[in-house]
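What follows is one chain in structure tokens, specifically the form predicted on its own.
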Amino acid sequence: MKKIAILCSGGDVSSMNAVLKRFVDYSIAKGLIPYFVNNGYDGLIDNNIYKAGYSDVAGIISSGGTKIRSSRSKRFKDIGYRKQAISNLKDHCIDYVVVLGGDGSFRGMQEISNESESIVFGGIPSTIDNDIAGTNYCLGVDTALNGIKYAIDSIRDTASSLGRAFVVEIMGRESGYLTLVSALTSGAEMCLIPEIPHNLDAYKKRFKKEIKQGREYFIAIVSEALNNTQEVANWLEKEVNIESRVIILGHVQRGGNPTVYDRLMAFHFATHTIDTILKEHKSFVTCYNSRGFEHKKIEDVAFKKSTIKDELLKLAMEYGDSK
């Protein structure tokens, strides 16, 4: 019988625990033997790889995060820690391997490829971020994206009881998509990306007209990749008037319990994954777009830039808009 692994790499994001579930669920019904490697590409390193059966993914699919644990490792940049992975890989047998994570991971997967030889391995996108190349949609997105609804609807409730900006960072990395779809979907008045130039006086211009006409309160969605958050606040106590608070939601984002759809997805991506690994000789990763689920090259994936799709972006371009 054929021996498949499963790791997680980088930051964790709800519904990890789901693919695992599917994982060894469909691994076995498919006639192979599912392993974990707990602590990702460390974990392969330090040989902390175990044999797993359904007892070990019983009740695990509610809960956010990843029960294998994750980490980003510095050692496997070096070619002598993946050679050691590598022959513990073939210590235990293993023949495919599944990685979860985003294109720092892939580019890992890569290399560890090219130096296995035999063993093929197949990628999960797997961040909140939605920056992968290749793929329209990463596990965990919908879940973070709901996760920020509902601090979004809360903080509304405040600013509206007390007429003041409240300005919202969120994460991404260096993507604005999170920021974007959140401050589209929150009815938020001001949104700023990275992907669009924003002029504040154009802001200011409609802020003051808005204030004129009725307006008590404003929501500001800001992505961490700008870096100028608490900048934004100021700027909007200075030249708009209003009291403002920063709301920094952090890691917040990346947990909680996973929505239907990133369970849904977590299902179909694990079982893409496992029928393209038992069919193919080369590494891969698993994409969803509008063709439906295909597998891609590693190099078409993880050495590409990501883009927001243009529709959104002409929508971002709104927001600076002076009217």
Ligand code: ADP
Given for the second form:
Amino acid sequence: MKKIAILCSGGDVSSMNAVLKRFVDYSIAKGLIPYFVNNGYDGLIDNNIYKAGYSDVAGIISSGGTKIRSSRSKRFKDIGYRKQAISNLKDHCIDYVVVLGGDGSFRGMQEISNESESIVFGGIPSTIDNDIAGTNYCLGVDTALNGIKYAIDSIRDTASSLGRAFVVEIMGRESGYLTLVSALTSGAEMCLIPEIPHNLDAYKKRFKKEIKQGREYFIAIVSEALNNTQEVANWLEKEVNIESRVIILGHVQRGGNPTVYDRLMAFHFATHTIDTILKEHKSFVTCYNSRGFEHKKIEDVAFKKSTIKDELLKLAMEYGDSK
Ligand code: ADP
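Could you present the same protein in the form predicted together with adenosine-5'-diphosphate (ADP), rather than the form predicted on its own shown above?
Once more the chain from above appears, this time first in line as the rest of the complex follows.
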């Protein structure tokens, strides 16, 4: 019987556990023996590899994070440690490896798959930032967006009761995707993302006019990449003359009970990845696009820059316009 292992690498996302559950159930159904690797690439190097069964995944579907832990492994960038990882996989007679992670993890996967020859690797894009090229969706995004939505809805209650401005900083590395979608779906008055230049003078003109017309509070959603959250709050106080507060959501965005959408996507990503692994003899990343699920070469995913779709960016541009 062929053996298939799974590991989580880089930042955790909600619904990794849902993938683990489907991975074990579907592998067994397909006649494979499932293995877990604890601690990501560090676990491969340290031989933290063990056979998994139904009891390992019982009841985990509803929790965020990952039961098999994740890691950022400096050692994995060193070919000597990757050789150790390959030797450990071969000792366990592992034929296939599924990697959950972001583009960094896939660059690591590219290296080890080139070096290990016979082992086939399949990647599942997992990052709340939704910033992986080649796929429209990454696991964890919907749960993160819903978490942000709850936070902003709560903040709005206070903003409207006290007549204040709140500047909410959204985590998302270099990508403004989460910031933009959160701003649009929570009715924010201001949205600052790295993809679009912003014009504070235009905002000032609009906000002053809106205050005259009866607006009593403001919600500003700002991307962490701009590194100017406090500055924006100071600007609102000084230029728009409204008391302002900063909220940094940070890692609150990452965890929590996975949404139905993320659980379902986890199910599909795991299924498609195992089906592809059994068909293909080359390593790949599973992607989700308008054509549905498909697999792509690792280099077409891990080494390209992702962009926000034009139709969303168009909406972002409306934000700064003076009306
Ligand atoms: P993400 O996968 O979320 O983008 P990182 O960029 O931190 O997260 O990458 C996760 C891990 O992938 C790193 O800690 C490292 O172990 C591995 N990795 C990243 N880039 C490379 C590379 N060029 N070569 C080998 N391993 C890499």
